[in-house]
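There is one chain below, alone, in structure tokens, taken in the form predicted alone.
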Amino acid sequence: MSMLSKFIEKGIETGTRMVPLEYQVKGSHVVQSVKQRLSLHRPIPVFVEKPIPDVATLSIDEIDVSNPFLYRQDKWESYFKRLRDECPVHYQKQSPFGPFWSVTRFEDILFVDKNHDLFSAEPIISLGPQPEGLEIETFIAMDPPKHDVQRAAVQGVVAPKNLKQMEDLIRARTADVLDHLPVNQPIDWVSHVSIELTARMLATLFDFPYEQRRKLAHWSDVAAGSPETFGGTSDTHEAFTTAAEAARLMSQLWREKAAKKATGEELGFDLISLLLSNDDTKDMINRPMEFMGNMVLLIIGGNDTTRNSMSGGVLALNQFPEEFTKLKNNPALIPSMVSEIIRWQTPLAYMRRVAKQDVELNGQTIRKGDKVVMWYASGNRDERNIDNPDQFIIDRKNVRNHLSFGFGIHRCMGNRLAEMQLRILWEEILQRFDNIEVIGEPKRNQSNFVRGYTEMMVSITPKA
């Protein structure tokens, strides 16, 4: 690197550092309107919603599962059966966001997952690029050795000592919740419960402001609704206001907490006083797109997986009514239900890497440089390793043989807290509920990365 070069970048690491990040969000996106009005930004896809057509009707070259409507319209299992039985290793060249290779079997996702040393995480797990202006670093997109280092400064938040300690709070606050909802009456699952209930445990593992937890959910829907990364729907706008504000009250929590660390008060066990207390990430700070998308990935991570599993449950214990009549004789089989509820939703459908050389998989030629992504909701239908995977079983053999969380270095840090919460959830429910009927057709976000709901109506009846 030359000196002009080091100096330049020298001068722009110690702006960021003067520069509160928040203003920093805010003159991205001036750059970006001003970009936007002289045409000079890159394409964002617009996506119009169509009904989906059978996949019988269509050629294999034809499929193209990153279409976000093939989820909200809930057709998705079809087309990933012809790709598991015809073409298991899928290009796709011309899609929205640019070709792919889709690894739709169950062995094939775990070989991919499990070499990193072939398939790179970085530099981002999605399907297409992040919003210009936002381009984030987060360690789930990162490659050892800096992964390690940035997710082990933050694992002791979901240790098992710790998960132990906030297990009466999450069991209290779930009590509370379903204490205060109405019953006999049509009400929507989503708002009262799924999303109140995680947007408490967010503000509990970042030891945010309790009053305000509902913007942690609404950061994690927009930061995960981009069009152009996920096919969703946010807009440039509402997404740079966002992150105007998600940047102003996570850098002051963050200097907050470094303020007390200064006076030598001890910090708790929250994550960003985990990434405090390590010399590895105490300067995240400094670094602006990697310290927001660790927030970002945190908070995504802590409300997708277990809010859409919490609306998911409700729904197949609905469609398969044998279960919860099998659930309510048997309450002992809740955990064995909970591994199954994550198997069944796969909140997160899945996990994109880049191959680092060419790689031969299942008859394909992977050339070094390909996207491929690693459907897990696919794998977790795949009858090859998973007796009749479309039905919900909840004491189903080798229950926790699935994919929703990942395999390897990059496997969901928060598995254990998800299935915690999962399970509190469906013990206090047994104990106040007779019935959750599910009035209607949920409504499902448009997205190809989070499978979820936006609303599920229902009719609660309490226990005589």
Contents of the next structure:
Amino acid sequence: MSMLSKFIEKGIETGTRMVPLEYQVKGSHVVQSVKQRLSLHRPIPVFVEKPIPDVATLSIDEIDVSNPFLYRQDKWESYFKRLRDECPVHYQKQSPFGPFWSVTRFEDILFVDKNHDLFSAEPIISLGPQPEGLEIETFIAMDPPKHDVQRAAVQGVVAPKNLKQMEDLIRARTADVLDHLPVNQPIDWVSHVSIELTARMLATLFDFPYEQRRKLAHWSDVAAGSPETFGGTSDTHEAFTTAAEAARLMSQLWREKAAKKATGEELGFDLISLLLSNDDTKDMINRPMEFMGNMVLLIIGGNDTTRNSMSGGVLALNQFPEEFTKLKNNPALIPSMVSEIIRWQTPLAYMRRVAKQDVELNGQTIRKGDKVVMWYASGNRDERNIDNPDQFIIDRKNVRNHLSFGFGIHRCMGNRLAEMQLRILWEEILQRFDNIEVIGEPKRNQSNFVRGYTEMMVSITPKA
Amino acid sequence: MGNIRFIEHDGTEHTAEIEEGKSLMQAALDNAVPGIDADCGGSCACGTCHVIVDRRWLDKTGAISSIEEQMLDLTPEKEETSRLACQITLSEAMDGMVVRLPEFQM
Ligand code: HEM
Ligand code: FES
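Based on the form predicted alone presented above, generate the structure block for the form predicted in complex with ligand HEM.
Up next: the whole complex, starting with the chain shown before.
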């Protein structure tokens, strides 16, 4: 059991349910710090960037696609192509994240994702473990029946019916960001637009204090940047401080909404209000691990995925300028382009499973207990299923048949929200701008999981 | 040659000719029936080919697998006679069958 849940369970056992979540997280931190001084903790890997060799110079066994610089150094396409062609179900014996299988072809990924009775999402869907003491329980990493119950409780917030009510607000907030962008000069699209808009969207989804919205983006970045989990750059101390702050602000938000409800005030369409108005979930705050798990999952799930699709779309249209012309001549292609952006970018490289029994897959025997990584980023470039997969084609046939949202019971819950946000963004961009030129190489994340950009300098030409 | 009738959420009707052995999802796509996304291309893995079968025809549509059941459980639009169109194989016995489309695919 995780340190965090031990603290929480203890609090509940002794009837001190009122120990605020924040202190529970801080308590966990103290235990961690003591353990670190005594060197009881698991070592945290440090990743130092080195030039990645040409894949042709390696033997198949040497290929390690968990390298967190593979995407940044733009080597991922050639590495995965070699695996797809020569060894589509590939075993890496000794990565920094331990041994794991890579599943790299579209059809095999679909098979693994669909067969949740053969492949478990527990204990977690990352290549490496969550930071010690911060093991959050979220339904993305639960098997049925637990998964189904938890997902059902929250999915209403991003269900199309609810989204319809949010659309006007999201559009107004998008228009506001675009109207205030400096034009005809270098600006960072990532910070000005992609981060800002996703932070606004999350603030809308949670009805989170609007002025503090960038905190949501920051929390998510810290969590998604854990070195032992994803090969990122966050430090443990910061992770604990961040988790404590998130727990405090989120429980505070819950209590405010609960007080509103008690006075008979009408509740909104935000996540906490929905949880409060449902009999199964109205007391979720008394199940802190579940409460925080759900909050964190939606914050992380909705954050850099959408953010990096917002940046990725701009980059794609710069690399394939004829598609930009096509788009301007026919804005009705926006919904189709949105799907193509999400395929082309594949904001999350993979989800990980654990085999629940021995499974034969494409000539290999995966043993019970082995880690199995479904590389969506590779499947989305699989020539066997997608024509000219490296090309960005906004009016592609069967454009929605991509792997970026996963498949099966864990299929992305926020897919409609993500698509709506991107659609609104591009509708509003076309109203205002003639061009968004990427000037200089964008900076990419260090991660084997998040495929995105930390900076992308652009210059915007407004419509004449 | 029999027909299937699709009724959109707003009442708009579409008909598709029955081709034995084809899936209901494919029939909808081939006849440009809107509102079927079929994101997984018929693998019972996305839930975006959701239809609500007229009660009188339900027993003609065949058994429902547990995977299909689980995928249907993911949509808040699910009704008692909900099915995934990619899991229904057309036969002449379905001549005249009516299926409704949900307001949203999830
Ligand atoms: C382009 C944007 C997005 C991408 C590429 C994406 C990708 C994914 C992927 C790959 C999965 C796992 C699928 C699987 O295991 O088969 C997932 C699950 C999930 N996503 Fe997203 N996501 C995006 C946006 C969002 C948004 C905006 C939210 C919510 C605000 C969200 C919330 C979730 C949740 C809650 C799950 C867990 C579902 C479950 O386990 O049942 N995602 N997403
Ligand atoms: S097309 Fe995906 S479930 Fe039917």
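Residue numbers count along the first chain shown, from 1. What we label the rigid core is the largest C-alpha set whose atoms superpose within 1.5 Å from one form to the other. Bear in mind that the values here come from a model prediction, so they are computed numbers and not experimental data.
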#### Entry: P145: Cα shift of 2 Å or greater between these two forms (core-aligned)
no
